[in-house]
Structures are given as C-alpha cells and as structure tokens.
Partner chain sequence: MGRFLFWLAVGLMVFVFVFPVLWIYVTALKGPDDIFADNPFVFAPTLENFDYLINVRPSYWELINSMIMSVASTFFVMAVSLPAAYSFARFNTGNGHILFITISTRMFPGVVAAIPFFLLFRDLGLLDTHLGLSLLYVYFNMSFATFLLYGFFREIPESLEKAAMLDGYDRLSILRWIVFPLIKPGIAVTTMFCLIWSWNEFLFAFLFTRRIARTISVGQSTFWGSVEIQWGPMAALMCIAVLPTLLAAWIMQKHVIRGLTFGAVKG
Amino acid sequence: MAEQVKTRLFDDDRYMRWILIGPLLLFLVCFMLYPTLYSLYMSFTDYVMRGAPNFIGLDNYRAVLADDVFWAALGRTLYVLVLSISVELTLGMALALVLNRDFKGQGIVRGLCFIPLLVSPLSMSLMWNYILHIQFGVVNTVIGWAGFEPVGFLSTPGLALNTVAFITIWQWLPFSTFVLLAGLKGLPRDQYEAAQIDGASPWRIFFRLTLPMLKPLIIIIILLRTMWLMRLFDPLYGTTRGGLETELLDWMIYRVSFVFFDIGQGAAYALFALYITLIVGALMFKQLIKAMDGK
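Hey, can I get that sequence as one chain, in the form predicted in complex with its partner chain?
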C-alpha cells in the first residue's frame, strides 16, 4: 500500500513537479513574501526601532518623491549600472574572444583571470582604496615617477563615483568574460565552416552569426548584473562610505534604516527601488525566455 502511494506520487509528473519544488516554495514564502509584505506594512508607519509603529498613510512615499537626495542616489545608481554593464559586455566580449583561441598555458591564464570573481568584494574595495590612495597608493607613486601630479581617485567628488564603478567592473568583468567564453565554446562549428567557405569576413561572421547566437547569454548577463548592481554596497563600505557624491541607493537605505533607525522611511525607499528593479527585471526575463525558446 505504502509502496503504491510512493509510486503514484513519484511517477506521476503532476505530483512530482510540486513535490520537488515544495521546499523552494516554502522558502520563498518565508524569505520573500514575508519581508516584502512586512516592508510594505512598515512603509506606511513611522516606526523608528522603539515604541509602537503608528500608521501615517502615504507620508513616507510623499517624502520619497520630494527627496532630492533619493533621486540623486537613484541617478547615480543608474549611471553606475549603465556604465558597468556596457563596459563589462564590450570588454568581456573582447577578452572572451582572446581567451577562446588555443594557446600555450591557456589553463593558467584562465585560472588567473578568474581570480577577481572569487575574492571578497569588501576585501578588494579596501585593497583598491589602499592601492589608489592619494598619498601612499602604489598607483599614485608610479604616476609621480612619470612626472604627473597625484590623482585623488577616491578623494575627488565626481571622480570617486567612477572609481567605485571601476572597482566593481574589475571584480565582475571575469563573470561576463567567462559566460561569453562558455557560450563561444558551445557554438556549433558547422555554421562557421559554411560561412567561411562562403567567404564571409570575420566582422560579418561575428555580427551575423556569433552575436545573435550569444544573445540569450548577453541577456542573462544584463539581467543578473542589473540585479547585483542595484544593490551595490561593499565597494562603498570599503572606500568612500557614501561621501563625495558617491551615495548609491543601497547605501542610502542603509543609512536611513540602520544609522537613523527610520525603518518606515527606509522601507518606503527600498520598495520604490524594488519596484524599479522588478519592472526592468521582468521585461528582461521575458526577452530571455523568448530568446532561449526561440531557437
């Protein structure tokens, strides 16, 4: 009898699919639905970590719309987002094409290029902070030897934000590179041979053949990097700590929620940021599914 039930549950796809996904759904309810709903509730209150939360309606949201600091942080976040993703994709594509060749020691070179992806973002931002320091950083020492004035990479407003973007690009460029490299390795050979026999130029082959076939991977990179960049925090903690016009969205929410303990206001900011990411993410995910199934 028990054997029968087991067979029926596990061999019938209708039950099996939900049994397999059950633990994940449970986790999603606890770790996704709960915090979202709780934040939503908090965003309508004036909770400041002590006392009882009072319902204040849409006041927090009105404050978000009127807050220049928030819009500046959002603008900077989008700036870093666009800058990082475009650099990572173009440079990543170039590096992937270089690494896709067969050469001596390719295993070692690939292993070394993989390193930034594995090192802790906090460690690396602290290290870059030291390397790029205006007084005793090694980069400025070399710049000094070359006869130029030292550059305040992390101490000049305007430049500091680009330096933060540079640190995160440095860290994540190998991700784009290796995803695209994996894609290049998986491309079918016969179509290339056919194109070469037809006498197509390398540029034409790249734009007409390689790029369209890599499209799903490019969408995946944009999707994942958008999500990760919207919540950039560690590189700021290790460098400017939100000063010098580098305050990004996550840092601002952190400041409001955990430094000023204005939980209600923080939740309103956070949900606002979440909605933006969700919309962008959903649009890209749709494209991705289309590109993956379209072949």
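Next up, can you give the form predicted on its own of this protein, since the form predicted in complex with its partner chain came first?
For this one, just the chain is written down, with no partner chains and no other molecules.
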C-alpha cells in the first residue's frame, strides 16, 4: 500500500512539482519572507534593543521623510548608482568589443580582466585604502616622484565619494564586460554581412544592429547593478566608514540599526530602500520584457 502511494506521488505531475519546489519555498519563507515581515513590524515600533517594542504607528516613517541626513544619503547613493552604471556600461562595451576580436594571448587577457570579480569586496576596499593612502600609498608615492603634492583620494570631501565609486566600478566592470561579450558572441553574422555588403559604416552597424540586439542584456546589467548598488556597503567599510560626506543609504541603515541600536528607525530606512529598489526593478523588468519581445 505504502509503495503504491509513493509511486503515485512521484508519477503524478501535480504532486511532483510541489515536491521539487517545496525546499525552495521553505527556504524563501524562512530567509526572505519572514525577515521582511519582521522588519515591517519593527518599523512600526520604537525598539532600541532594550525592553519590549512599543507600537508607535507611522512615527518612524514621518521621521524618515523629515530627515535631511536620509535624503542626503539617498542622493549620494543615486549619484554613485548613475555614475557607476554609466561608466561600467561604456567601458564594458568598449572592452567587450576589443575582447571579441581574435588576437594572440586573448585567453590570458580575458583571465586577467576577470580577477577583480574574484576578490572579496571587503579585501578589495582595504587594498585600495592602502594603495591610495595619502602618506604611504603607492599612488601618492608615484605622484610625489613626479613632483606633485599628494592627493587625499579618501580624505578629501567630494573626492572621497568619487573614489568610492571608482573602487566599485573597478571591481564590477568585468561583470558588464563579460555579459556584453557573451552577447556579442551570440549575435547572428548574416545580418552583419548584409550590412557590410550594403556599405554601412562601422558606427552605423554598431548603433543600428549591435546596440538594439544587446538591449536585453544591457537592461539586465542595469537591473542587477541597481539592486546591488542600493546595498553598497563594503567599499565604505574598508575606507571612509561613511565619513567625509560618503555616507550611503546602506551605511546609514547599518549605523542607525547597529551602532545606535535604533532598530525601529533602521527598519524604516531599510524598507524605504526596499521600496525604491522594487520600483526601479519593476520599471526595468517592464523594459526588459518589451526588449525581449522586440518592441
């Protein structure tokens, strides 16, 4: 009897699909849905890691909307996001076009280009903190040999934020490059041959053929990098730690929640970041569906 029930479960598609996706659903409920709902609950309380949380309604959200520090951190986050994605897409496309050509030693060059992605983000930020140090960093040593004054890459307000953006661009540029390279490898050759026979210039072929066909991949890169950059944390931990006007949204959430232990306020900040990410993600996903449908 037991054997018949077992056979029926595994032979019936209705049961089999739930057996296969059950572990994934359980994982998502435990590690995604429950923490999100718990954060939502905490955002309506004044919990400060002491005593029981008290329900205070929308007070934390009103405080967030009236907080100039929050809007400044959000503005800096959007600045780093736009700057990083723009540079990564532009340089990534240029590098992908170069790597798409056949040349001697291309395997070694591709391997070297991939190295930044293999370095842990925290180790990478500590490494750049040492390389760019104003007193004993390698870069400032070279600048001193050239007869110029040392540059405070990570100790000058304004410049420090751009240096943080440079560090994250340096690490994630290979991601854009290799995604676009994979797209270039899969483009149909017959359309290029037809365009060349018609006498189209290389720029015209690039803007009229290559870019439109790579549009879905470009949108995927923007979508993923937007989600990751909204949570940018490691480059700050190893360098400025949010000082010198470099505090981004994720660092502010960390500071409020785990330095000041204001869990309720920190949860409200985190949910605002989640809402913004969901809105941007939904817009980009809609564009991705349109691009994949050829509209």
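All figures in this text were calculated on a predicted structure; none of them were measured in a lab. Take the two forms, superpose them, and find the largest set of C-alpha atoms that agree within 1.5 Å; that set is the rigid core. Residue numbers count along the first chain shown, from 1.
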Core-aligned CA displacement of V69 at least 2 Å between the two forms: no
